[in-house]
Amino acid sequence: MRVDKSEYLIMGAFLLLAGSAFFLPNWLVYLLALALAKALVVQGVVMLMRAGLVSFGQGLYFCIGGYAVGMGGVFLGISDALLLILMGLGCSVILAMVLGLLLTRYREIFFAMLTLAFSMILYGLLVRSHGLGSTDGFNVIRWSILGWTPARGQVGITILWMTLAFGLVIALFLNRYFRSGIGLACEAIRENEVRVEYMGVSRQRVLYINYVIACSIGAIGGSLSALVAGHVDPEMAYWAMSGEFVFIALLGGTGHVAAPFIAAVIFALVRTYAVEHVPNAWQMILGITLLLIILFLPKGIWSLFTRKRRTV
């Protein structure tokens, strides 16, 4: 399949952001890296939404990816960031393959509540695990990449570049995935499951594969978030975190793979400035922002680009 214009634009945007890291303040580098890492989890939410499913439990795999990085360093002595991310990915894939057999049999509110339930089970277990720091969590050890350990002043830019690299690969993969047979089948299932079955396509198999991939991408986002923050805690699996991912998914829309990245950055900036200027009402500002998006841009921020393209 040839590289299309959209993929060139994605690569250009990621490279531009990588180059601009030299000129950004440290706090903004950290903010962007964390926002882009969370955007990968949102990509998983969008994948499920395109199949007609809404998950309020993606924090489960976000947390597993993060804790795999933390535990791999603290208990196994592994410091290579790529290997730690691979550990988080492997643990999440195994769990997703097991839970997916059950969860993909349900739809609508039942699917949403079941995903939330499993995420809260993990939260409860971590809160009661004193060996893992209970509610406080624990710090991630200093990491390296293929034997190279970045200096103190280079950690921020290094982790941003690594997050951008993973984000670019996943964005290009999903751009192809959504146009593939299974990606189009997910949209068909959202519209009419019965007709998909009559066409000879197993909706159960399609949803299962889609679920496992979505959870795997979420785990990568969790692993990167742990490396960025340098800390993991049970709040990663709490319902509020999963709700944040759904919030960002609605904010950006499901029209393009770039939408979650744009929405995650906007969400992070809005929340940062809201907390700074109105610390007692920042939740209200986020709520008003989402309300305005739903009223005037029901298909998310990305609909601004598609609307402009149609008028041209």
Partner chain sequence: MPNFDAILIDGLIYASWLFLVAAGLTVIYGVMRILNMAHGSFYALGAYTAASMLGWYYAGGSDSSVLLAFLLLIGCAVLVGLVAGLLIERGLLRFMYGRDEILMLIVTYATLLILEDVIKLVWGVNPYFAFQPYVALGRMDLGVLTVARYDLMLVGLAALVGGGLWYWLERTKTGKILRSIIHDREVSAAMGVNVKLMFTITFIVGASLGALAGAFTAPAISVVPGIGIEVIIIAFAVVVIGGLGSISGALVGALIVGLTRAAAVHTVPHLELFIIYAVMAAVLLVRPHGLFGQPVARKI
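Given the form predicted alone, state the structure of the form predicted together with its partner chain.
What comes next is one chain alone, with no partners or other molecules.
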């Protein structure tokens, strides 16, 4: 396989971030790690958007990834981070393969609201599970990686690097996926399903594959988030969380694999300040920004980069 220019750029950006971790304050390291982990869920939302589907329930897989890490540690005594992430991935793939059968039959608002409903079911179940701490959730146990347990001061940078490593692999994969046959077929389905079938392609199959991959990536994001935060709670499956993912996806746009990462970091930085200064107006800011994006930047902030190129 030949490595092309965009792939070198992606690798360079991730290496730069990894190196910068030495110079960043601890809070920023955690913020970055959490934002990048969430950006993986957003990548899933973007994958679905490219196929014309908006999921208001990606928090479902975010939460399953997180709870798998938490429960694997607490109940099964597994402490290896990679193994925990793998468990979350496994659970999510199985669930996505089942739900995908139903969901790929739906489009537009039906898809949006059904995904929302499924994530709220999980939320409802978790809130009532006293063994899992109900609304408070529970803490993730101290984890290790390949037999090595990071010391207190090393946890932040370790988890950031781990997130960057997963992020890099996923970004490289998506960069190819978006330009593959199935990646293009997703966009074709968004534009015209009838023609897709008349080309001999099964839209159901394409959407199903796309959905399962999107959810798997979301689950990895959830597992990493749980490791970063050291805590999981039902809020991960709450509608507001899924709404946040949709918001970041729209903020970044579907134009480039880097957009969700950039948008997620901007989002996290702005929120840190907003929650501190105007805690009761945060959702209002989100809502107004969302309306402004829809009205003026329908392809997300990434269109600011591409627009210039177009006019030249």
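Everything quoted here is computed from the prediction, not taken from an experiment. Only the largest set of C-alpha atoms that superpose within 1.5 Å between the two forms is called the rigid core. Residue numbers count along the first chain shown, from 1.
**Prompt:** Fitting the rigid core first, would the Cα of residue 269 be found 2 Å or more away between these two forms?
**Reply:** Stays below the 2 Å threshold, so no.
**Message:** When the rigid core is used for the superposition, does residue 34 move between these two forms (threshold: C-alpha shift of 2 Å or more)?
**Reply:** The answer is no; the displacement is under 2 Å.
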